[in-house]
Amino acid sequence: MTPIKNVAVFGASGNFGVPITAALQQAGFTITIITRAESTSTFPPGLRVLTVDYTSLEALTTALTGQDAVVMALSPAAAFGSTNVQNTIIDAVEAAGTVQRVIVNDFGWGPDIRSLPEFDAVRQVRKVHWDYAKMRSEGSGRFTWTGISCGNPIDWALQKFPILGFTLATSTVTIYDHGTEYFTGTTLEGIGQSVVGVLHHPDETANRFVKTLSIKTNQTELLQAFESATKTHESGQDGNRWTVEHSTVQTLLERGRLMLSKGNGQWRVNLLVAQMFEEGQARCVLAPSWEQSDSSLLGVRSEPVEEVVAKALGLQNAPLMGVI
């Protein structure tokens, strides 16, 4: 396989498409952002940016020819909506002949995740659309593939996610059982990374899922890490304690088994916490540890649970752009 240099990134406004694009940019590919004509994202300036019908193969594989390998980083919406976006970019890819690599959407926890059956139709589309990638892939010969499995996005979801228990705005924090279930997360600069860790070792990462992590924490040390970051220097005490609350996961579940029978969409969220927290169940574990992940080849830092937090904080302040 010859060096990958230009790279097109789809969904590259979103949260994971963002630290992916400025990962990209700063190990010196070739970008080439494709985007919708409804859309009204801005871009870093100095990036190519072309504005393509999503659903006109012909118009993609214009866009694509040239290009030595594809990104998809779309939002669920885009990504597994009814007008097959996905399957007509892998199409597109074929046709184009020179991209050598496509990373389809994956960002999630991968095809080997253990999770609650109401996410089962959810994981078929899916992997209808990882098989289809597949298939063509298989058929042609021309591109390989890979899926990257990051997990939890932690420090994005810390801040944007209250029900993962913290409420930074007012250092508030559930602790669902006894917050001692582990779980694994890629921070965003990890995930863009692990974009860049992918094309600078094709034939390591060919045709398959990659196992990325930054860190391996449940609640109770992230508890503790927030407590550390935001304490009162001044007083030279703990003079911000954080308020804690206690729930269970049996709350969630009920909650999200609820909403889901009533067609309130927030169900995905609550059982998504639920999976995660569950005691003893690890299933929101995607390796036992750094070493045994992908990590180390793609370039992923492992980060203390400081450093974690410390983003999470700062992201407070920071806008969230996309919708993932």
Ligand SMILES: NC(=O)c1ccc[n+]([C@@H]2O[C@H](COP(=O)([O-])OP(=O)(O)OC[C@H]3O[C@@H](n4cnc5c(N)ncnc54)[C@H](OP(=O)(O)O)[C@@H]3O)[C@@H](O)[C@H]2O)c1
Given for the second form:
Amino acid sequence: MTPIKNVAVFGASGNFGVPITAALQQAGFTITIITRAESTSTFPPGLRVLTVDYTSLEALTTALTGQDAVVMALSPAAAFGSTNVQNTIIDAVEAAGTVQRVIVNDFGWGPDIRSLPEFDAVRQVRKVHWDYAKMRSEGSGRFTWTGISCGNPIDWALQKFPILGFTLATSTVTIYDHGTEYFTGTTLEGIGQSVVGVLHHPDETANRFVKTLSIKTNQTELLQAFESATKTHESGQDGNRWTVEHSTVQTLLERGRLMLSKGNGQWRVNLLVAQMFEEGQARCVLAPSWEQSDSSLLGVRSEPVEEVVAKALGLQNAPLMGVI
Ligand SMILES: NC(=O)c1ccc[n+]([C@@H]2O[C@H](COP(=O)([O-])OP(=O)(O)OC[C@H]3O[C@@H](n4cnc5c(N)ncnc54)[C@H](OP(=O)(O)O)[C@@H]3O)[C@@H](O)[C@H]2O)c1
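Coords for the form predicted together with this ligand, given the form predicted on its own:
Okay, now the whole complex, with that chain kicking things off.
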């Protein structure tokens, strides 16, 4: 296998596409961003951008010819939706003939998560697309694939989803049950690095899902770190403790299932959080420890809880976010 140099990125403007593209740029890869005609996204200056019709195998094949690797970080609706974008990209990879490695759309929990039964249909759809990449890879022998499972995208998720318990704007926390259930997460920095790591280690990462984590933690540890960070940041004011409220995983389960029965799309986030915090289940522990994950191989750092909450609070930017 020749070293990977030219990398095409789909979804470069997305939640994870931005830090992934920044990490690839910082690592010195030659990047081509692939986007669609309807996109209103903006991209970092200096990077090659191709607008391509995702329904055209011919156009995609032309765009991917000369690329050594393809990274898919498309929105789930695009990658796994009815237009089957991911499968068409896989067909184009095979037809182009130069692409050695495809990183398929995951950046989630991979194929092995013991999720709640309500997620079976979603998992099945993702699996069908992953299986397609595997089947075409094995059938043609022209390219290999990797899936990157990063678990909870923790610094981003803590900012974006107060339902995880932490309302940063009001320093209020909702602890579910005892707040001691562990889960694993990868920061945006780690997610970007994981892609670089796969492309630097193609042999060790071929034809499998790699599992990354920056941290294994729980709500109690996060709360302590948030209290400490906000106290330090506000010049050591006394009494800057967070307001603690309590709820239960059972409440999340009941609310999520009721929403599902009424067609309210918010069911997903309620049940996702429920499965993270359901005590004694370890459903959202991708690997028992950093050492037992693929993080070391890929160069994904183990980050202390203080650093993760500083990133969530915006006190410390993810270093790679500043690149683009
Ligand atoms: N672990 C987790 O908890 C977690 C959370 C969120 C996401 N994820 C996973 O991470 C991956 C990327 O998700 P994301 O949140 O980063 O995606 P996103 O930000 O929603 O979208 C990424 C990009 O997809 C492209 N796109 C959007 N709609 C499209 C359409 N209809 N057709 C074609 N392209 C479209 C856009 O790029 P252009 O405008 O350039 O075309 C967009 O910037 C997915 O596999 C998702 O499941 C995991």
